[in-house]
Structures are given as structure tokens and as C-alpha cells.
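To begin, one chain is listed below as C-alpha cells, in the form predicted on its own.
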Amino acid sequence: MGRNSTTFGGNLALPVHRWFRYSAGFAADWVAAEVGRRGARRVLDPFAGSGTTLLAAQAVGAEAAGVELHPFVARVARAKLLWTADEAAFRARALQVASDSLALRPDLPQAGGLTARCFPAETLGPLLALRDAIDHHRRGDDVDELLWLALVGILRRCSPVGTAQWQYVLPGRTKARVALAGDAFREQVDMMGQDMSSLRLSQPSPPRARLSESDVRQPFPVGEDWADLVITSPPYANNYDYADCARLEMTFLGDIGSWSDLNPLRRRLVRSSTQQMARYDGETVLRTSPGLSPIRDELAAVYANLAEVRRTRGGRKVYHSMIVAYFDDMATAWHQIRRSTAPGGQVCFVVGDSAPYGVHVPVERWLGILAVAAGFHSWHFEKVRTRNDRWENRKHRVPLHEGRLWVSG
């Protein structure tokens, strides 16, 4: 339990959980496990990702409340909390689905992009042939969202290439294996309406399990003094981008059409990546911000160091303003949280420290003193397995660590 709590693979076998394969995520089996334990009445996730906490919570009958920015990703949350809906009703509109898409003959895009480097034509017409009757079939119910979980659910499935998990999509490559659209759909059907079955038997009267599409740095819709747990993991200080990792999928359904689609929620996103630091004044924001008052000359050291380092690079990567700019949002998160946090609640971050460049960034400690500085009482960190240990084709040598962040309240 300890040293596979940080993951996410063993969610790949539970239900519900395993609907859609989202990689930023950690261990359910933990997360439910911990609930138990502190008799958490109400807990709360204010980086909700595909709703790993909150159905671990509700699955050991505490309640739930979930907080996540990224549109496709909380969409995929909510539908996972979906699973109570009617089982018959979703088969039998899934089997109408399956049925009236083998008439159908979509257009194909005639441009290129990922969707046709993803897809060659004769797996992106049976997708596409999915997906309009899907929409031929909505009702404005549960089920509509349940049968758009199955589509996506298929799409790196279905794909011949590289389609990685977290976060790149590498058309490249190929897969040894691949499905087919009509199988995969039908297989992904069967599963969703088994785990709901069981869980129906399992759980006949399951708690509130609810989810905001909200920004954790303002007030979210979820009350004050409400959580006696929160269970998270933040986005990590080492440039990854959290808006990129479901692009393969919002390409196919249109909600993008490229890359540089993706730059309006990089905006508005908790800044972790150099993707998001186009015009950002890191150095004033360093020197200005209140938020950042109880690190700041820590802070501005590792800055300058970066700066420096930055100079000798040829990516030359602003690691120095993405660090400034990711505590200046996670100074803010943790006020929303304190509001959000009953006195002597608990909180926990699954999270990591950094080293962009090979400079150091003690991410854990960092956020425990803005979590004190926002109202908490006290932290201490928990390492569960060491990180960056394998040097080959690694880009620095520094050793790395993932745990867990205990603040009380």
C-alpha cells in the first residue's frame, strides 16, 4: 500500500476507476483505505483529475467533493460518477448505438493534423460512425454522458500508433496491437455495465459524490469548514502540461483543431510548465506577491540560479518564472483550501520535488509553509519511493522523491 499509493496503475483494475485510463492520477485502493481510517465524514479534492478521491470516498460511504479545471478531464469525472444511473437503459442504448453506426459513412477530415496521423481511414470512420450516432441518440440524460465516456474511452485503443498514456502522443510508433472500433466499443460497454451492477449490489445507497469545473485559486462552490479530509494530488513543478494531456481525444471530438488550441486553458491553468509562461514577469511577480512572502528569499535564490543555468542551455526553458508562477498559484490554492477545511481537518498532497536543470526544488517543504502561512497548523512529509535514480538518458543527476504532504488543521 505505502509504496504504490502514489501511482495510478492498480486503478486499472478496479471499477469505475478503470472507465478511462488517466495517468496523473494515484492509488484508489489508498486514497479509500486512508478515508476509513480517520473516519472522514466529508472529503474534499480540490484537484480532482478523473475522480479518483471522490470515488474511493464514496465507495467507504464518506461524502464528496471534487474541484477540477481542465473541461475534458472533469467531464470524464463526472461520468465516472455516473455509475448509478440505470444499467438497462445504457445497454440498450449502447447496443442502438453499435447497431446504426455500421450504416453510416462520416466524412473524413480531408486536412491533416493528429486526428488523421492518430487514425488511418479505415479505423477513423467507424470511430467518427460512433460518435454522430451517439449524438443522434442523446436524450439529455445520464446515459448521454455515460455512452460519450465509452467513445473516449476506446480512442488510444483503437489507434496504431504511440498513443502514450501521459502525456505525448508519438505517431512514430506503432502498436503491436490495436483494436477494432466496433469491438472496442462494445467490450467497453460490457465492462462499464458490470462494474455497475456490482457496485449497485455492493452499494445500494451510495453518498453525494459531487464535482465543480472551478479554478482551486477562487472560490469554489463547496462550503466553508465543509472537509474534515482532503486527499489530492496538485500538478508537479516539473513542466508537464496538464492541458495537453488529453489532446488526442479532444482533437477527434472537435473541441480543438491544434496544439496551439490548447493556449486559452493553458492560461488558465495552475502554471507547472514553461508551455504557459508566454508573458509572464516572473521577477516582478517574485518580488511583489504577499503570497509569496514566506519563501521568498529561497525562492529567489533557486530564481536566480535557474536564470543563470538558462543561460548555458540551448532550450533555453524558462524554468525560472514557471517556478515563481507555480507557488504564487499554490499560495493561492491553499487560502480556497483553508476555507474549505474544517478546524483540525487533514490534508494530504501526493506530490514530488523538482529539479529543472538540475537545480533543486524543494517542492514538498515549500508547500508546507505556504499551507501554514494560509491558517494550517503544521506539516510533515512522508517519502514513498524515490524518483530519477536511473541515470541513463536522464538530463540531470539530481535525486528526486514522491510521498505524501501532511498538513493538520
Ligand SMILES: C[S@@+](CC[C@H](N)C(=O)[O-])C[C@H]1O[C@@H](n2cnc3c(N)ncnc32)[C@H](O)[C@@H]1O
Given for the second form:
Amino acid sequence: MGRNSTTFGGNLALPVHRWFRYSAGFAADWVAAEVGRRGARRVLDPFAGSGTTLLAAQAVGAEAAGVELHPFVARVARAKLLWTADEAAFRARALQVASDSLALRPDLPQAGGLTARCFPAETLGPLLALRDAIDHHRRGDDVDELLWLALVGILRRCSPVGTAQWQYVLPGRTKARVALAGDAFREQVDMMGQDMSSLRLSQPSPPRARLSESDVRQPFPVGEDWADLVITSPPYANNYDYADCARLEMTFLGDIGSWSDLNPLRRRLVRSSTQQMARYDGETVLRTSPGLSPIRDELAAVYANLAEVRRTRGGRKVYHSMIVAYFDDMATAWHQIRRSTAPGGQVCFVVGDSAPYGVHVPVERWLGILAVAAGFHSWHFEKVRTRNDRWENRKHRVPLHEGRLWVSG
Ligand SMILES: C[S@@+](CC[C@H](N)C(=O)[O-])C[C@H]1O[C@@H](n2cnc3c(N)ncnc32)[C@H](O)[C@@H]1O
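Return the form predicted together with the named molecule of this protein as a structure block, the form predicted on its own having already been given.
Starting with the chain above, the whole complex follows.
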């Protein structure tokens, strides 16, 4: 559980967690152990992602609440929390959907688009037919959402092209094993049904777990002093574009047509990638934002260093501004987390440091300082593993690590 607690891989063997592979996720069994060990009653996850913390806390008897701003990811988390729905109704409607889909002949999207590049016509037809049959059988109930998840949960498995674990879809690569749409859907429904019934036995009256699709920088719906434990993993300052993490699924569903359709969402998420920096004046924010005052001098030195490396080495990415925006967003987030954490509560951020253009950014230390500035008492960092991110194919020499930032107060 130690080294792998920061990654999602082990969750693929766990009921409900395995319904959708969200590579940004972390390990559910570690969360459950931590909640149990501390005897927490109310657990908050302000960057809830696919709901790992919420399900793990619920499984060990704690009430749980989460916040997630990405609409697709939030919908996945909400659907997973519906494992308590009527299993027989879910299975019965899934059967109807699968059978009706066989008679449908949906229009295929134009050649050249992402969906057409990821799926050949013989796979895409049955998948779109399943999508249309699910829409046709909508009743406005929990089963609708479970069927939606059953479909989005199989898409990458049914694509013969490389669909990398993280957001990037690699249409130039191929997969060794590709599932057929109908088979994959039946298997997914069966697995979900089995998980629903096994969890019903082990958790006959689970405590409430809820997720709100909202911004960590706004007051949380749970109100003040609610959580006695906060377990979360925020975006790292390492240039991952979270808005893009489900582009394949969102394009298939018709939610978006292109990369740029995600721009409104990019602008709203915590800024952890340079793709989010359009029209951002890092210089002014660095000088004037009150939230940054506890780290302003150190941040200014890193900002200047990054701007200089960019200028002298002809880099295009505005990492200097991204770093300012990231910590400005996180400073605001800490104030909201403080507001909803009970006095004496504990917070754990699973997080890693970063080194854009080879310039080291002491992420966990600055986050710790910002937490104390927001009203927490103290922080310490527990390293879990070393990692080595590459930045724009330039191998940097700075050893990076990942671990748990513990904040008390
Ligand atoms: C590292 S992931 C968390 C994954 C989660 N631990 C899991 O196991 O699924 C960070 C999440 O923060 C979300 N996020 C980014 N900006 C946000 C914001 N302003 N408000 C709420 N959530 C945000 C991202 O969409 C992403 O899902």
C-alpha cells in the first residue's frame, strides 16, 4: 500500500472503483486505511476526481463529501456513488438497451475527426447504437446514469488505437487486445451488477456520500467546520491539462467537437498547465495578489528564473506565469478547505513537486506555507516515491518526489 498509494492502478481490482479508469486517481485501499485508523466520521475531498476518497470513506463507515469541477469526471464520480441503485432494474434495462441497439444504424461521424480516428466503422456503429439506445430508454432515474457509465467505461477498451493512460490519445499507435462493443458492454454491465450486489452485502446501510460539481475556490456546500479529515490529491503543477483528460469520451458523446471546445472549462479549472494561461498577466498577479504574500519573494525568484530560461533557450511555454497562477489558485483553495475543516482536523494532500525547464518548484513546501497562512497550525511532508517527469523532452536533472503533505489544525 505504501509506494502505490499515490496511483490508481490497484483500484482496478476493487468493486465500483474499477468501473472507470481515471488515471489521475489515487489508491482507494490507502484512503480507507487512513480513514479507519484515524476514526474519521466526516471526510471531505475538495478535488474529488472520480470519487475514490468518497467511496473509500463510505466503505469504512464515514460520511463523505466531494467537490469536482470537471463535468465529465464529476458525472463519473456521481454515477459510481449510485452503486446502491436497484441492481435488477439496471440489468433489465441494460439487456433491453443491448438488444435494441442491434437494430439501430446510427450516422457515423465525419472521417478525420477524433472519434473516427479512434474507432473503425465496424466498432463505431455498435458503440453509437448503444449510446442511442441508452438515450432512448432514459427515464430520469439512477439507472440512466449507470448505463451511461457502463458505456463510457468501455470506450478505450474498444478502440484499436493507442489510448494512453493519461489524456493523450495516440491514433498512430495500436493495441494488442481490442474488445468488441457488444461483448464489452455486456461484461461491463455484469461486473457492475456483481459489484452492486456484493457491496450491498458488505455495506447494507452505507453512510451518505455526495459529490458537488463546483469550484474548490468557492464555499463548499457542506458549510463550516464540517470535516474532521480531508484527503485529496490536487492537480500537480506539472503541465497536465485536466480539461483534456476525457476528450475521447466527450467527443464520442457529442459533448464537444474539438480541443478548443474545452477552453471554457480550461479557464475555470485550477491552473496547472500552460494551455490555461491565455490572456493571464502573471507579473501583476505576482505583485498584487494578497494570497501569494507568504511565498511572494521565493515565488518571484523562481518566476524570474523561469522567464529567463524561456527567453535564453527559446522556450515557448509560459511556465513562469503558470506557476504564479497555480499557487494563487491554491491559496484561495486553502481558505475554503480551512473553512470547511473542523478545528483540530487533519488534511492530507497527495502531491508532487515539479521542475519546468529544469527549474525546481518546491510545491509541497509552498503549499504547506499557504495552508498555515489560511489558518492551519502546522504541516509536514512524508515522501512516498521519487519520480522523474520530463519537460518538453528536455531531461532535467532535478530529482522529483511525490508524497503526502499532512496539514493539522
Ligand atoms: C489529481 S485529480 C484527483 C483524482 C482523485 N483523487 C481520484 O482518485 O479520482 C485532481 C482533480 O481536481 C479537479 N479540479 C481542477 N480544478 C478544480 C477546481 N477549480 N475545483 C474543483 N476541482 C478541480 C480536476 O478536474 C481533477 O479531477
